[in-house]
Every structure is written in C-alpha cells, then in structure tokens.
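A lone chain, given as structure tokens: the form predicted alone.
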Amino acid sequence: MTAYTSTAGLALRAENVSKSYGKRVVLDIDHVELSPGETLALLGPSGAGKSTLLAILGLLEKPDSGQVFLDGRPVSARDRGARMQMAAAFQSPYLFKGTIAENVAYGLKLRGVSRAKRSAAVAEVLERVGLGGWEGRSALTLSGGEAQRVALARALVLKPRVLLLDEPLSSLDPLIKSRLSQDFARIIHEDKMTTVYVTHDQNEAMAVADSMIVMRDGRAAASGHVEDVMGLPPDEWTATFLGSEAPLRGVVTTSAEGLLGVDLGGPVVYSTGELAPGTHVIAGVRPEDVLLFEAGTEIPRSSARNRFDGTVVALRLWGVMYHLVLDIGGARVASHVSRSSVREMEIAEGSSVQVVFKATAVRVRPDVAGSGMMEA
C-alpha cells in the first residue's frame, strides 16, 4: 500500500523493504515516501513493525531486501553522509550524567563544532523546547517530560533534514503526553522538518502528523492523509484499531450541489462530494463527530442533516470516554461520550437515543470492489 504522495518532490523514500528474524517476517512494505517537511506517523499495536521500519528509513538498520532513497539517491546504513543528515529521539531519553547543556551539545561536539557555537546553539534550542536557561541543571534530576524535551533538543540542535521519533512520549502520563505532543507538533512544523514519528496512540498521531501508515503484522493496513485514514478506514480491523465501526457500504441515490444521499440498505445518510447516482461507495463517520440526544427530546436547530433514531447496542470504556456502538435502522456507527453524559442520560445497552451528525462529517469514496450494500 502506498503512503501519502506529494508532487513537491521527495525527501525520503523506500521501496520493497523487508526484514526477518529467523523465520519470522517482521516487515514487508512495498512503498513509503515523504515529501520535504512532511510528518509521517507510523501507527499500530506493539509488534506491528513500526520501529523496524523507522530504523530502516533512518539508516539505523539494514533491510534484508529493498532500498532506501534520500532525494532520489540510493542510501544505506554505511552511508555516513546520509546518516549525518538524520537525528533521532527514542522512548527512553538516554541522558547521561552531566548538565543539560552537555547532553544537548554532545552531537555537536562529536562533529567538531567550536565551544562558542555549541553554547549559542544549545541556548537557542533549549528556548525552543521550553527549557530556556536550564543549561546548567543536572540531566539526572529531570522529570519524564523534561527529559524528553532535552532528548528532542539534542536531536534538533543538529539541524537534521530528517527527524526520527520512536514513541518519544509513550512512557508519560496522559496529561503530559497531550501537552508535549502539541509542543512537538508545533516545533516540527515550524522547522518544516521531514519527520517519521512512531506511536501506538492515535491521538498523538493526529496531533503531530500530516500522513500516516497504520501497520499490522509488518505490513501497511492503511495509509494516506491523517484525516482520510482516521475518517474512513479501509477495513474492519483498521476501523476497530482506530476506534470506529467497520466501514459501511452503500449506493449514491441523489447528487446535487455537492450534497450526496447515500442509501446504506436502510438508512440514507447525507455526505458532501461529487459522485454520480448509482455509484457504489464506502462510507464512514468518526465517533467524535456523532452527537447523542435523549429519545423524545427536542433537538436544537443546527446544520446537521443526518438525524436518526438509534439504539445503543454496545458500550465500553475508551480511555476517559465511553465508546458507544449505535444501530441506526440497520447500519452501525460509533460515538464517544463522556462518563458524565452516560450517567446523566442513563445510557445502557438497549437504550433509545437520537443520533445526529453533519454531512461534512461523513466521508465517502467509491467502492472499487463494487460490492454494493454491506451487512450491518
């Protein structure tokens, strides 16, 4: 499967890369490419091959087969010039005994940069990661979030063309992770840095990335723009992993002025787009875009065209929210609802609710298999 492609030129590309340990295949990817300044998230469960792919793209590990290209030129782990254009930060910050300044300047020192230039560069990059004036502090006294900021600074100070981040926030608590992911995203995009970002957290991926590859068993289960993959996963496994219901299949019945009516074999949902009536499509809507109201209550006026009577068929905890599966006339969608709303609305399996979502929240694309309706 092909990752998001831009016509603006390529910074990093890999073709037909594979890696095995003994008889176990841990990676088998046909094609990956990043444009200059693009952030690609490698998302998937543990053991999916994310870190292996990052190591191969970053020339830290040699693939059994396939080739990595930097600006169209074949490169390998033995290419020191190419490796010097890359820098990495990992799940563990790997800080050594000494000051923050000494840790951040380590790579510059190895490259023969003068003391004065090192000091200026360290001061500048620490300011950018929110640790301005911390040069003299001991690196061994930092909190987890502070240590990861230092690890990022140590990578950024080298001014790499390609930044590799391997689950840098996975060991942090949710509040710190949320704040740092926003900070990391801002810094990466300010520098227009080409970045490969490994994570198993979809919220983190959405915060930092332009595009993503969802990996499963060493292969690409889905790839593309973040909004496209998250909004309309291609199959049931990917949808479940990303917190959605399986994609729905239907047929466009009406198309006028950019508004589509899609028959899902019972309910008709409205979406935006330009497709001809009779086109078989796959449709999906993200749980966070689906609003619930108590059955029988008057729904506030809004621009939402999709309004259905629904039944809760399943609910389970999803982090700090509840994940609800809803039946709307034979089709199933999901919604994320706060714990307090579940209590206040007395929602349980079998509860009747009103389901509301906008046409702009519904993503559709032609169903190339032409398989028509999908079972609920």
Contents of the next structure:
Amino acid sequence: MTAYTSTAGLALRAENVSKSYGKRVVLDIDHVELSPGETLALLGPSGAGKSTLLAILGLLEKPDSGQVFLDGRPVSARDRGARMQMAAAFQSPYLFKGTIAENVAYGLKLRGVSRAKRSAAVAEVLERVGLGGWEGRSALTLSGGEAQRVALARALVLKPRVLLLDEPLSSLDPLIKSRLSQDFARIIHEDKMTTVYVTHDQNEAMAVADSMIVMRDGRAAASGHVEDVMGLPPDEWTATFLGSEAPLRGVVTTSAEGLLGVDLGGPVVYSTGELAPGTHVIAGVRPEDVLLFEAGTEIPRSSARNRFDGTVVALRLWGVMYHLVLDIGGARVASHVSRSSVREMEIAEGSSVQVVFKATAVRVRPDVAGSGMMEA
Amino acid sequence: MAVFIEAIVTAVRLMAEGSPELWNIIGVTFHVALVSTTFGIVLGAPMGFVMGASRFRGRSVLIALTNTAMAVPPVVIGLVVMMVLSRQGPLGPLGLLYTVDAMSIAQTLIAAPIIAGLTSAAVASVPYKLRLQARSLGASRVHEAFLTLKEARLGVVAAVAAGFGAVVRGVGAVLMVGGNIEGQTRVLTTAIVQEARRGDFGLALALGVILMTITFGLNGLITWYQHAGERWERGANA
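Which structure goes with the form predicted together with its partner chain, now that we have seen the form predicted alone?
What follows is the whole complex; the chain from before opens it.
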C-alpha cells in the first residue's frame, strides 16, 4: 500500500491510462486527479477520447494499460464494490422500459435496498430534479429534457462517491439546456459530489466544473483549474478551441507590489502576479475581458492599465458575438464584441481601434517549454 | 363449396362429440409442441442472447449458420434424426424411433434455431449503451443480461411464438420420425395428410380448422400481449 500513499486525500485518480481500438490509439493520458467534491470537466471535440476516459474512470471499460484509484485504492472493472460507489448518466438518457420509479430505483434494487426505503428515496430525488409525483408514468413517454432529469435522478439517488456525466445536456434544445445546466450545477454542488463531466461546450464546463482537461486526439492538451485553462490556454490549438488567441510569449521586465510588466517583444502588458524580472512567461487574456474603443476617442478613466492602439487583423462570427483578432504592435489578442457594436463602430479588417484590458485580466505563467526558443 | 361447408360442420361435430381419438391427436400435438418449444427456448434463447449481445470471434459465422438452420427443410431434419435414432444409428439402442420423444427431439431441432435467430435480432436491437448505463448503476453481467432480455421481451416473445408456430404446423419431420401411428404418434398435421390421402377431405379439413383455431387463439393472445405492452410503453395511459 505504501506505493500509493501519494493518492491519499484524492477521491479518484488515474495513472497512465491508454486505450486502442486496433491500431488507433484513442486514449493516452498521464494522470487525472479529483479531490473529494471536485467537479472535473473533460472538454474537447468529438472523437477526442472524452467518453472513453469517462468509461475507464467509471470502471465501465478496461484500459489497455494504466490504473484507476478510488480513494487511494487500486480498482478495476471487475471490482463490483468499487463500481457500486459510482453512477453515470449519458448523452442519451437510455431509460429502461417500465415506469419512472422503476428506472430510478434500478440501482437501489441492485444494492438490496428495501422496497419502502426505495420508494421514499425515489420520491425525494424526483422532487429534487423537478419531477415530483411522476413515479407511475412510463419512461418512454417523456420528452428529452424530462428523460434527462430521470437519468440524473437515477444516478443521484445512489448518492455515489463519484458521479459520471457524459454530455448529459448535448441532445437538448438551448432553452432547456441552459435551465438544466444550472439545475445540474446546483445539485452537484449541493451534494458536494465528486463529478466527472464530459462536454464539448465550454460554457457548460464553466458553469459546472472546478477543473478541466481539454482533450485532443486522446491526449490532454491542457489541464488545470477552469479559470487558468480558460484564461491562458497553453498552446495555439487549445486557445483556438477555447475561442482565444495563441498564448503570448515574453519576459518579465518589472515586478513591483504584485504588478508585473511583461515585454512581449514590442508592447509591454501589465499583469498581476509575483515573478522575478527576467522570467520567461506565456501570457493571455480572455476575449470577453478585452474592450474596444474607436480610435482617437477619449477613453474614460478606469483601472484598466493596458491600453494599446491596435489594428483589426481578422473578424469572424462566434456564436452571437464577433470574434476579433487584434494586433497591438506585434502581439495578438482577441476580443468578443457584440454584432451591434461592430456595426456602430464600423469595424472591418484593417480598422484602427483602441484596445483596453485590466492587469487583473492578464494571466501569466512561467514558460517552461518555450524559454529556450525565446533565447535562440 | 359444399365440401367446405360439410368440412366445417364435421369439425364442429367432431369437437362437440370430443371423440377420444380426436382428443388423443390434439393431446399429442400439444405435448410435442410444448416439449419441443420449451427445449427450443432452453437451447435457443441463451444462444440467441449471446449472439445478439456480445462480440466475439466467429460471431458472424455463427449467425450465418443459425440463419441457415432456420431455413433447413423439416424433412431433412426428420431424415437426420431418423438416421440417428434408427436401429443402425448411434442412438438406436434407445429405441426412440416412432415415439413421441423422437418427434419432440426433431421438432426441438426445428424450433431452437428459429428462437435463437429471432432472439439474437431482438437482443441486438437493444443499444449497447443501455447496457453500459445499467453497468454504471452497479449491474453485474447477469443483471445486464436480464435487463437486455426484458428490454427485448416483445421480440423474444415473437421468437418463441415463431418457434411454437413452426413446430405445431410442421409435418415433414414428425411424419418421418413419428410414423403417424394411430393413438400414439399421430398429430393434427399428420392426421390431415392421412385423411386427405384416404379421400376423407371433410375430416381432413375439419382437423385443419381445429389446428387453425388453436394457433389463431394462441397468436391472438401473443399479439394482444405485445400490443398492450407497446401501448403502455408509448404512453396511452399518460
């Protein structure tokens, strides 16, 4: 057991898990860690291996190599005791034929819970997911949103140590989706359940998760706290996937009272943090934190320390907003601007604008991979 | 037309009279059908489940073989069973040829592939992810199997009905291994052949009407069960 002491305090951990189908490697992940009560989002495009990783973490599939630990104990798909501590809900609700109550009680029945306790627990959990009194209905008569609530109730009623949710909302229409994602986030946090949440929607990930792994081709492209990963994606692919620009590379030139000046090879941006001058860093700012003003206008005084004259290099639609790529004297940042603002300010490629963002909005991390490149 | 009316009259009269001979034929028919369908389920349903629910090397070959077995003419099955049970055959010493048991064995070999093939198709239509979902809630392999069968139950019932139907209406195999011995191995279908050959169309058709009434009643029951099940699932009660 001494070999696994490092897992103490973690609810769920996986080491070096890999999975191949034939010659195609669909998953190859060094490590995954979840503290008790933490929600981890697995984010990535389809085919990135998210669901496979979820199935392995949930002991539903065997990895070709690697090990999963539950509360520090090595476990496998054969370990039914460990599986009994987990519960999952998938993209399609996959309700069983029968009543809603039968569906929700399925796992309880497998655990030998008495009939009386079962019906009490079912009634309670249905109330929580907003389907109080629906016990007797046939499960196949439900709408997508209702069925997904039943699927969540079926997992929640087991009060699992680890809850696994595989794109639980992606088949629903936007209105129900936004309402359910809030409900799900509330319920997960109320119960302080350790949760793995697979999604390809970054907004959903932001709503529910504490930490995240961005996956690409079976590997972790980025991982860490949601704010960190979203704020400063480590590479260009992750940045593009998350809707921002590639990380900026630079050197800390000044550091005083928690304020850093970072030379990006031309422009100097200010950030908050404690790093020694001379440190090579990567830096980034979320598009929604970058404000634009028309060139030449008086900018209202504010705490925004970073102000640049910039040029619009590219603009494209990003959901309901425009995603603008801006050149600020050699470095590139992105900004999300509403359609009406783009119209009013007559923004087009080549337009000159003033670019403003706060020092607190800039994330900076020591650049481990790229420091050699910078010096070369 | 008169011959048909006469036949129906004869059928009604036969059933009303309930002659011991007729009841014996119906009894043997049901005995063979029930025994062979039961063994057909015992052999065919697990095999169908495995073929439908799991992925293994040789699965497609097995499915192809089953589908072929479903289409083998009953007389060929009857011939093979006859050879096996005949005096010179490997099971000759058991003395089973021209007995009800021999008929049950042959009919089981007809029913089993049908039940296996149709069960396999019904089980394969249950999504893999549904079983994964059950597993994620703590189901063991056995629980998973029962859930899958329950999900596919309308199809499985249809498979059993098809197996029963094939057995009850079969004539070739039972004729070969049973010998159509009066009072012993005569069933409705072989009796029809017998009466028709003798030129007693009225009696033959009457026996046919009785056979159809029985199968119609049974199929009606199964259809009712399936419809009732579907209606409830799709929410006529909601």
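Numbering follows the first chain given and starts at 1. Remember, predicted model here, so these are calculated numbers, not experimental data. Between two forms, the rigid core is defined as the largest C-alpha subset superposing within 1.5 Å.
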### Task
Superpose the two forms on their rigid core, then report whether the C-alpha of residue 115 is displaced by 2 angstroms or more between the two forms.
yes
### Message
Superposed on the rigid core, does the Cα of residue 137 end up 2 angstroms or more away between the two forms?
### Response
yes
### Message
For residue 95, does the CA position differ by 2 Å or more between the two forms when the superposition is done on the rigid core?
### Response
yes
### Task
Could you check how much the CA of residue 147 shifts between the two forms after a rigid core fit, in angstrom?
2.5
